[in-house]
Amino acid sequence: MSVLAALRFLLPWEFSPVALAACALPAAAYLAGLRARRASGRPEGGLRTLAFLVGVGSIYAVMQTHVDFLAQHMFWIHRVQHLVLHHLGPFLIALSAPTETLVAGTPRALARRLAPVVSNRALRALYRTLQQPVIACTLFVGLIFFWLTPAVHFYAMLIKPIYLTMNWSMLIDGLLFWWLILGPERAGAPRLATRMAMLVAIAIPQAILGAYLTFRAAPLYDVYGLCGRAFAISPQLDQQLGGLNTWIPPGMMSALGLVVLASRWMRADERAPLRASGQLGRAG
């Protein structure tokens, strides 16, 4: 592929100002926040910065480059697209713990306008409901099964508003779920053990669905034949590759999440004796 062809591939397939703003504005606020924190003597870690920028960049790549075209013409690339929207991108953003940096980089005028939205009681109640562990797990897995139901998937790939609803619902739900799993320890948040159990709970049905798609003898998604496949592979192989992308990488994401939570648990256990000794010292 020539440099010119590579650049063309990175241009939007179907330009969306909403998708551009959803990626560019947080990235700009984050970069401004990095400068502000560095100036105040509280620089952000390099790995966290990399995680946030790669997370936002990967979401932009699958929504606004020609990857989006390929996802509409190959089932296995569609599954890669949703892996990024529902798992990888939100995982990296949540792992970066970007709240303080984003707040530091948000212009004051915009922050004042956003304050009523953030403090809205109805929205906060909805957020708390969606962040209940059982509801969060059900919604996370349920959306995958819903959009992969053959009849639903057929119309989602042919009708643009449904297609956009599918992709945005996966992204928003992914951000909510992984923020619940990897977000900061705060009042009302699930315990680490509960979060670890949630990761196991979502991994099992995804593995079952992925295995079903991989080993099913007959193709389920004839819409890609109707639209024309981008690459000359059989419908069966296309579905098998898509099944593997539904099965293996999401399981690895759950495993990686378990490693992150386990490391936090160990650090908390290491700090516990220090806190106890400090309290005894003050009491003495």
Given for the second form:
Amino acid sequence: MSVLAALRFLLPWEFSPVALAACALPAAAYLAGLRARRASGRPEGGLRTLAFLVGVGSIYAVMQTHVDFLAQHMFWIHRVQHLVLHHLGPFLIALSAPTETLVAGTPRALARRLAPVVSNRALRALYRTLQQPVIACTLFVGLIFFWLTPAVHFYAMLIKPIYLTMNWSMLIDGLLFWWLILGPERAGAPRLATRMAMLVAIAIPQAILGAYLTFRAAPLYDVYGLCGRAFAISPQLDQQLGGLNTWIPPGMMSALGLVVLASRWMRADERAPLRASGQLGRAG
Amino acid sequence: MSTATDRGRAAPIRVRAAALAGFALLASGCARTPRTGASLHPLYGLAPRLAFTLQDAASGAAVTAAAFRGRVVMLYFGYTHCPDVCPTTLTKLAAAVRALPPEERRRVRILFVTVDPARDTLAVLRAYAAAFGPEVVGLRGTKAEIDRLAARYRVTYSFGKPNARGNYDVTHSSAVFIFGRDGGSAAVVEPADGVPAIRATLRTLASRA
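If the one shown is the form predicted alone, what is the structure of the form predicted together with its partner chain?
Shown next: the complete complex, the earlier chain at its head.
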């Protein structure tokens, strides 16, 4: 591939000012926050910084480069796109615990404007409802199944507003879900054990769906043939690769989440040996 | 025609929002009934309106979508060297048009847009289109014009490697988009859809004022 073609690949397939703003503004605030924190002698760690920037960067890459074209014309690349929007990108952002840095980098005037939105009662009630563990898991898995229903998928790939609704719903739900799993442990947030159970609960239906797509002989998604594939592979291979992408990497994301939570649990136990031994005493 | 004017003609935002709201309901309904090919996939006006500037193979002159306002239009992308899919599809579409009463038949046009303008010269395209019937209009454009139209309807095409004699296959969309007399998107034809289903949709659209 020539340099020019490579550069063209990095340009948006369908430019979206909203997607650009949704990635660029938080990234700018974060970078400003890094500077502010370094100046005040509380610098952010390198790994966390990397996690946040790679998370935002990967979301931008699947929405606003020619990856989006490939995702529209190849089922398995569409599954990779959703893996990033619904799992990987939000996972890395939540893992980086960016709140402090983002707040430090948000201009005062903007923060004042945002304050009423953040403290809006209706929004808070909606947020609390969506972040109930059972609702959050149902929504997370339900969205995957809904958009992969063949009749729904047909229109999502053919009609731009529906396609955009699909991708944004995956991104927003991904951020909500992984924030709930990896976010701070404060009052009202689910306990670590609940979070671990949630990760197992979402992995099972995804594995079943992924295996179904992988082993089903008949193609389910005619729309890719109808609109033309980006390059020539058989519908069956396309579906198998898509099924594997719905099955294996999401399971690994759950496993990775479990590792993160388990290490937090152990650290919490180390910090509170008295409480831990007290619990053990009661149990015994 | 610029993209800005294309957007200007898009369905009002309220109409689109209402259609989107109803979509989830409809789609979940479709999911339960297996497709029999008895009716086409409706588009509810959600795909963009018909808009293009291309070269008419019959006259060699530039032609826009405005020239087809008042007619029911079937839009199909293909190429004349196509070994099977294009002739089969065009034969099917032409059969559906011929099955209409004469006054409705006059209101229908089949637009065949070549994605292979290098081999499909105006003369080649003119002869090819005429072979399928008087309703078939061959359209040709620059690569940029064709790419823009294909992207508008979210379809694509790609070229295979040329053989020793310089011939090559083109992988392209098999979709046929049907537009009402007002230019609004009405339905999409899949390869599995038969003549009766196409004819039924054409009748409904052609009889509409």
